[in-house]
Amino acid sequence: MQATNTSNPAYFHKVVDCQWACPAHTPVPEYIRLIGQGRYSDAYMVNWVSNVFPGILGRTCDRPCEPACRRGRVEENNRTQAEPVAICRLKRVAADHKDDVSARMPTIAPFNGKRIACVGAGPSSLTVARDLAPLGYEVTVFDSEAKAGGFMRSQIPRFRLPESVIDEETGYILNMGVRFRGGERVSSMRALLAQNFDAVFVGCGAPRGRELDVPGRQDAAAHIHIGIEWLANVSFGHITSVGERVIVLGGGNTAMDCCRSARRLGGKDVKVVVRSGFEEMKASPWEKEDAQHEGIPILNYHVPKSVEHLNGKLTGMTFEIVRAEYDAKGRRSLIPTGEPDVLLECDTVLVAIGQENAFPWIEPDCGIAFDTWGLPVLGEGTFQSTLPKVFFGGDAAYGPKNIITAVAHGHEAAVSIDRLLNGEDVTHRPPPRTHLLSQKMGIHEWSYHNDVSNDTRFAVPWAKADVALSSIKLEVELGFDAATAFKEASRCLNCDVQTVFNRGTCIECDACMDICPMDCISFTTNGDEAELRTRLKAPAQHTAQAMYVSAELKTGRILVKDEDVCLHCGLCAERCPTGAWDMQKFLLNTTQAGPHCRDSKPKPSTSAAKETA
């Protein structure tokens, strides 16, 4: 097996498996450790770079990087039910105790003379505002609605996000001379390329939801309701009640969503029916575990086969039972299984069964080209639409997907903008930076804390549920107090803190090989991968995560280090008497619009960290 190549920043960034997950790749371990220390305002700046939204996304985040999270691998042979750490409700503590942050903002440059539009005041669209508008370039947010936020503000129950988080975390945007057009929809892509914007960029969502086509529908149309466009008129409160029993159709967060708002407006018999399996659903488990803890249940394997009404009142809906049965390729069938259909009584049906996207008002002929499914065909990692200056992001440019992706996109798409501008290739991706730097304090003394927690994940208090369910305004999570923060924060096994070998000053004495916990350091002879990972002193089963294998040593063996299940407790950097192991915090900062995006980049500036990159 070839001996690892350290200095592609691919190989260190990947051990961070949290912020390798994360679409916008946030630096996790270091926000972790300023909140563990104490200091929310300087976490809360770290994520505010990559994320955007801390606040926002410490409550509704998909947590890409929980199920990567490396402390839930290394509790799966110890416990019966191993959890990473509660990275997203740690998020929030930053933002929910951290000082006022408006001074440590970006400060603007001066007006650089280009001027973008962003149709859509998103996540996305915001993102793009935020990386665009310091660097001296005027952006115009257009929204139909008053206020900024998109889906964020629309669609996501203030039970989950409170409107105050959202005003505060597109304000400290908006307060950077962007201009904001609330209340302007954007009719014409034509009429809006007339106004001489130097770039575009949409980033209006996938605004329509899927319609339910089944006999009865039309017929009680009064007491059926699109459920995204439900969420919204809730949120802005053109909708206060709702039927006593009530059918939410579909499985992902908007049903969730849907379900518990009901249950919130009046709702007493609340069901969320869908077409798969439980676990096939799309919603995120802890999405159905809190619909779930709120009384709602969810019947699964019933498929829509009409809705039932007496004069156009609607009285129930009939569904047939089915199982699923996949083929040698895995591809999943529903299958009638003879059982008679289920009549279930009902008042209300919220339609929450997919979204799609809708661009009404870009002409055909202005340059534009779409897919057969209706997407815009954009340049990979570009997000350039067949018109040049025009890109797109967010759920605009794929489809739904998640605040996180959007961001990224937004983030992707700013880079695009800003080369575009000054005359570059938007095709040519500037690397991430990345840094490798030394803890070492003392011969055994690190300037991170490295004693592994065995504390289990600390559950988030809630407010009760008589009170929660009394209002749709009141949140329902209380987060984590300042106590408890630092307890989960500990949890944390500081992946981004690497042990770096150096073959040179190796004695090959095994101490380090020795002292390890988690066995997961070998010297040994190579071999191919398959089979080396076999006989190291604990089997390498989980492929997806790389070896760590240095190239031959004096005695003719190599030294292996299964990255998977290293706990970065510097054990084996103190044990050795050579210092051939150093424990070394890894820092990568994707690339974002400006100066350093650019082909012309800067000078880089002195500095003691090592660059790898």
Contents of the next structure:
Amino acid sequence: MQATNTSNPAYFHKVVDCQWACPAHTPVPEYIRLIGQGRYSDAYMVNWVSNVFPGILGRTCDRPCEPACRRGRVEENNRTQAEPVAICRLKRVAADHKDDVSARMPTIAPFNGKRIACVGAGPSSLTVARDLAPLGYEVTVFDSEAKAGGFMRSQIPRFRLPESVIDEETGYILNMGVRFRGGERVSSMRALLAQNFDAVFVGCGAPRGRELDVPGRQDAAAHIHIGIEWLANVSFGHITSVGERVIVLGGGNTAMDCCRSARRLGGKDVKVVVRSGFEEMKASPWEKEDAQHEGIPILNYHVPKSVEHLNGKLTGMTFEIVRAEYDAKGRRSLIPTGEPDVLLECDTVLVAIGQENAFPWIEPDCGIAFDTWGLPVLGEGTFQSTLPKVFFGGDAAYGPKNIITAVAHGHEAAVSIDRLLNGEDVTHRPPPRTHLLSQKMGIHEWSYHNDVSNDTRFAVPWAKADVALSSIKLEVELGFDAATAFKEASRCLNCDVQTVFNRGTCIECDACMDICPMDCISFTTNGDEAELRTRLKAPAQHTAQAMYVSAELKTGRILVKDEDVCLHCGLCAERCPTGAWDMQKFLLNTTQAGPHCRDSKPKPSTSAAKETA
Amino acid sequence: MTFIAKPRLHHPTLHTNQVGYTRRDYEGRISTLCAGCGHDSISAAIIQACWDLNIEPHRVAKLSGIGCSSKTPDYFLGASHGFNTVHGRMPSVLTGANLANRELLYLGVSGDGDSASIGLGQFANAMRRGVRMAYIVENNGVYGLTKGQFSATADRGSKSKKGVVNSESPVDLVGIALQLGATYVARSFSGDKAQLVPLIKGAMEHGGAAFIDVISPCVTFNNHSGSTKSYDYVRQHNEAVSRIDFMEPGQEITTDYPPGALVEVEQHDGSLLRLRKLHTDYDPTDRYAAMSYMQTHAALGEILTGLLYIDPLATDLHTALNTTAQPLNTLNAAQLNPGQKALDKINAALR
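Output the structure of the form predicted together with the partner chain; the preceding block shows the form predicted alone.
Whole complex next, starting from this chain.
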């Protein structure tokens, strides 16, 4: 194998699996460490720079970081269940326990003469505003609702996300001189373009819920609702009750929010019915668990066949029972089992079987091209449409995903807009800036807590079931208290503190290899990667995770470190007699809008410097 | 010296051996030796060897004297029996323990100061008597605990860290062991586990006195350019007589190698040592040839490593003394004190 090129920023970044998995590349271990130190406000601000909505995401994030968490890998086989660090819930701790951070928000540079319109006040638009307003851009955000937040406000039930949190975090952005034009639906792109904005960002989400097309659907329309619309109506108080017997169709997170909301609005017999198997459902595992925790059954392999009604009054739905079969390519088909159809009686049906993008307000002739799926044609990584000054982000760009992905889009689109309006090529994007800093403080002192905790994951306390189910607004999860947060934070393995190897000083004494609790380190002869992986001290099985390979050492062997299951405990560096190993904290500053993202780099403004500090 | 506790988490593929233990179960407390000490590598090799051999940790008795090396039994086999004796007195205490209970496996750990200076007489007599044990000397040629004076195994002409040249002849423990009748004699290097682990396995399974001299650099006081026991020096002057592998007892051994290229040595318990020779003329069962070969290479400035000598028919002190096979603590009062009649019989035989 070739020696590893550690000067590539992606190499060490990928070792921080959680940060790598996060669309917005939030420096997870850094803020967890700050939470462990009780520095909640600092942890909040580290979050705020990258994911913008720590309080909201601390409750509702789809948490791609957690399945990636190394803790879940190294506890496997040690205990019955692999358990990642409760990253998302720790983020909430920072938001709940912080002091007033309004003084830490960036100062706003004088108006730079450029005006930007953002369509929709959801997470992607607000991220664009958060990145560009401090730079002196005049940002105007349009939304059909009276308050900002978009999907976060309209479709996430209050029992998961209190309104006060949304108000606070959208407020930080709107208070940065952003012009918010609430209650103003943008109905024409042409009219918007006519207002001479220098750039337009479309972050209006994927507002249309997919329809159910089965016999009887239209006859009983009064009792059948599209899930996201129903959730919005519940959110804004237009709907306050539901039939006693409710069927929720669909296996995604919207379906989980629908069934839990229905339970709180008076539904006594609430069921979720899905076409697929339970394991294949799109909902996050914890969302499924939460629904089941509230006594909601999930029936799988039931395909809707017809809606039953009596003169327009819904009586039930008929389902065909199927099983899954997979062909050689792994494609699934649902085959009827031949069992008799099942009739489930109900009073209300909530349809949550997916969402579609819809841009009826963008005129076909205004220069913005759409693909065959109705999605805008965008430059890769630039989010620029075929009309150069119009950008898309969030669900409006690539279809429904999640909040953190929308935020990531917003950051990237802001870079594009900033470069465009400074006369620079949007396709040329500077790489992130990285730092490696030794954590050695003394002979046996490291600046991070490397005594690995043996605790298993701590459960977040819940409000009592009878109390929680009695209200649509009462928050169910109570969040960690400070003491539990400290213990949970201690489970983090500090994966951003990298093991950095210096070949020149290694004397091949084996001390690092002998002490490593995870058998990550091997001194061996070189070979092909696939073959080398099999003959290390412990086999390196997770091929998606790179191995650290040194150039040839004095004895002709090489040093190989399997990064996959490293605990970052620092024992290799502690044991090394020559300092050939060092524990160095890796900091990644993603490219954000502002002077750093431009080719012609003027002196950074004070506000930009403050943001990245 | 490390203060961080070693995490309990381990690699997801960590296996258990036939007696149900993982390799981590053979560890001891975290080492307090200097970072990079060769002794820690030897501890790691002992852990690996005992795990490979499916030895239950509680079947091992580890004994040591005083010094850096003699601290190491605390750092491996935490669940076994242990005894830190007085300086240089490990062999006699081990002999007593062995006579009292031959069911345990005896591992003597000593250093060059402990065995070649104050304990030289004890070392010599243990070898001479054929006490069944694996006697490992962690040999760094220096008194590390007292800040770097030459030990008795330091080579003539080698330099101390301060630049003083050693004018005295070294004690060659391998030569002494060969001369006094040890039936398994080997030398290795702490930085070569591929060689050291099978040597320790062979010694643990050997039927008599097994001695391994392990050159183990002292990173703090004896790992400089004037040292003959530094990592660099040993790697440059290492001359392996054999590349050995240890086969588990009961495992069938077949070979296609032409005659003369391989020596198979069967031990009493049925295990085999298969020796693939780098030097086709080297016969590890010839004690006198071994001594001569070793001296010749020493004169050339080479450090011979590998299995230098083995007596495949080795017996131990119990056989010589015709002692009871049962551990003394399992004998009852009647067995331990057979009474006046038995005493009269013995006395009569001596008249």
